[in-house]
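One chain follows as structure tokens, the form predicted on its own.
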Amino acid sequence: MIRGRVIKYGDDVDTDVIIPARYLKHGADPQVLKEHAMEDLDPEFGSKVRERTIIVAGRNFGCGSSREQAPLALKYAGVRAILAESFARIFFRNAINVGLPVMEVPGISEAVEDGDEVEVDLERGLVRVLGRGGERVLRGTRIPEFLMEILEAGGLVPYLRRRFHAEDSPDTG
């Protein structure tokens, strides 16, 4: 279960704003792409992201490059999950592979405003949208096992040294 409040973001975030091609020179250097995350959509991404560490948006997240730095910059600057109406596929993807929980919830741009805090459930594919009078519980599309098993490692690369690493191993049975 992850909770957080919301920074909420419109359609068509495309990977350029996330971060800024200038910075990819750096190459995945976690300090750079924390900084920079955002810049240039919203200054004060870097400031809000203390407090509320959920990216709520629009249709079509992660849109244009395939780099695999824009769900890392978000990761590293302390954004806890993304729910959108839907994603890039490849953005998607990158995500789940750097260990960045996503999921796409139809009509959460509608249900949840900037600063709303949020419940979500990744396994079961629940979003509960908390106060403003009442609590909402909307569903998005469940996480596949295989996809939540990348997750709960943190990663792929964990995921898969763990599963190599078991698989190496001596049967004690």
Second form
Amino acid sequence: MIRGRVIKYGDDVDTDVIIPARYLKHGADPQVLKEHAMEDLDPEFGSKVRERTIIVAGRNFGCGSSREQAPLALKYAGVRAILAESFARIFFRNAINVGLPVMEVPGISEAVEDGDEVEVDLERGLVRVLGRGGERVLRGTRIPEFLMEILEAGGLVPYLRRRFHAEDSPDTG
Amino acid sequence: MRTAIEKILSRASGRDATVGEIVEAEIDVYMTHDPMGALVEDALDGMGAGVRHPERVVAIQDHFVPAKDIESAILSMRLREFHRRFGFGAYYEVGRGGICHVVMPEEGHVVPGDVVVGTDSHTPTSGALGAFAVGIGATEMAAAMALGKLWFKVPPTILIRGEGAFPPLVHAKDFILKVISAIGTDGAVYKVLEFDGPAIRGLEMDERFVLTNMSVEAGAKTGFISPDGVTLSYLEKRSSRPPRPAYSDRGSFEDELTFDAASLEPLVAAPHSPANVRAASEVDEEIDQAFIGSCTGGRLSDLRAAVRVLRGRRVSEGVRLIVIPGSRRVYREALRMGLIEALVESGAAIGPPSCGPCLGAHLGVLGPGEVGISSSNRNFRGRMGHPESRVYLASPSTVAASAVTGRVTDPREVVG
Ligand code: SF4
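Moving from the form predicted on its own, what structure would you give for the form predicted in complex with the partner chain?
Below, the chain from earlier opens the complete complex, with every other chain and molecule after it.
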């Protein structure tokens, strides 16, 4: 169960605003990514984001460039999950691969206000909104099982490390 | 009844791949470049894995080259070392290659029927050769390199038919902008856009790449054009690998949309979305910079089109025109044909083959409040520089005409 406070955006949030290309020369330096996440779209993001932030957005979140630095920047900044009407496909895969939970939840941008508390159950594909208008539950698209395994491992790198070196990490099952 | 993509993925996964299924497909070609190579290598090391088929990997220095500062020099060094460590099948140093999506088809790395992955969202460009080519992230690339294969959800295909023939000064760029404005920036998410019809068949390869390249701006997983005589003669001198052409069966498409090329006019995508499309003649705005280049608009046909507009004319006093040939081959051909001379004569600055200002990296970054017109593919906020700059996307003819007048201009007004 992931719980957090919502920061809400609209449709077509592209990877160029999530992390502008001018910072890509730093590779995937966590400090740089964290510091500049979302700065072209929302200069206040850095001060709003808390350890327990959940981003809610409209359609086509993460469109544009394939840069993996985009989900990484959000993850390093403290985002714990992203719920959107829909995602651009490369962003969706990248997010899972770096261990950042993402879920498509039709109707989410209508149902949730900036600042609401939400609780996400990835396993069952459910989102509980604890908003000003009371409590309600929305149904999202469940993440396929093998992607859940990648998320649970903390991303594709640890997941495959385990697969390649099963013998030297007996405790990770 | 199966689509070409279902057939390609069936061959590559060794099973009957139908739309909606998840299959593991063997990868024929891997591409990575300077901004992502280091991340791929770090992920591989994190997995404790090696590269299963280094001979199938193509590594290209294109984004931040020649190095503009120390950080980008380090990224280039990392890609160079990554190549040395594993011995990739091909490596292009600055000056010897160009922009990855121009180089991949041009140097014969892709043939029809291939499954191609690249750490860049415009990897679908090679789909114009009848391949299944998709963009992936760095970690995913490491996984693919380690395993030799990657999972794909078999996507449905939307057929985009182009009827009629293109009028003069109207390009594939205008066609694809029309398509994006019709279906939206998420109109093809998780889907393939396949292009066919007389208008498409009448295009040379250079122009066809524009269509598959910008399919991405409609959210598509990839773009595809089945091979024909034009494709095969393009490949003839470039690749010795045998093509495995795949064709979509009639009736296998999820949807079919028809656009009439003959009634198209020069278009622009206004700030800040590729779907924000209007007629060039309707826009009234002064520009500071015009850019002809990128993996969308930096091929020989683009430079030729620009020179057709610029020859005997001069770039307007208040405008910078920046032209960056997409590759070494494009550059050399353009020199041979006298195009570079004509461009310099008109007042253009020529940059070395690279991505240049397309992603706001270097060689022509826009300042606060500046307006640019560009033959590239994205005009998101801040894409080509300062977040307060504004970018129009257009064909090379429209960009050249706008450079001459100093404002967004329909090229038919300049070339009488
Ligand atoms: S030219 Fe632009 S769109 Fe093409 S690969 Fe380079 S940065 Fe990306």
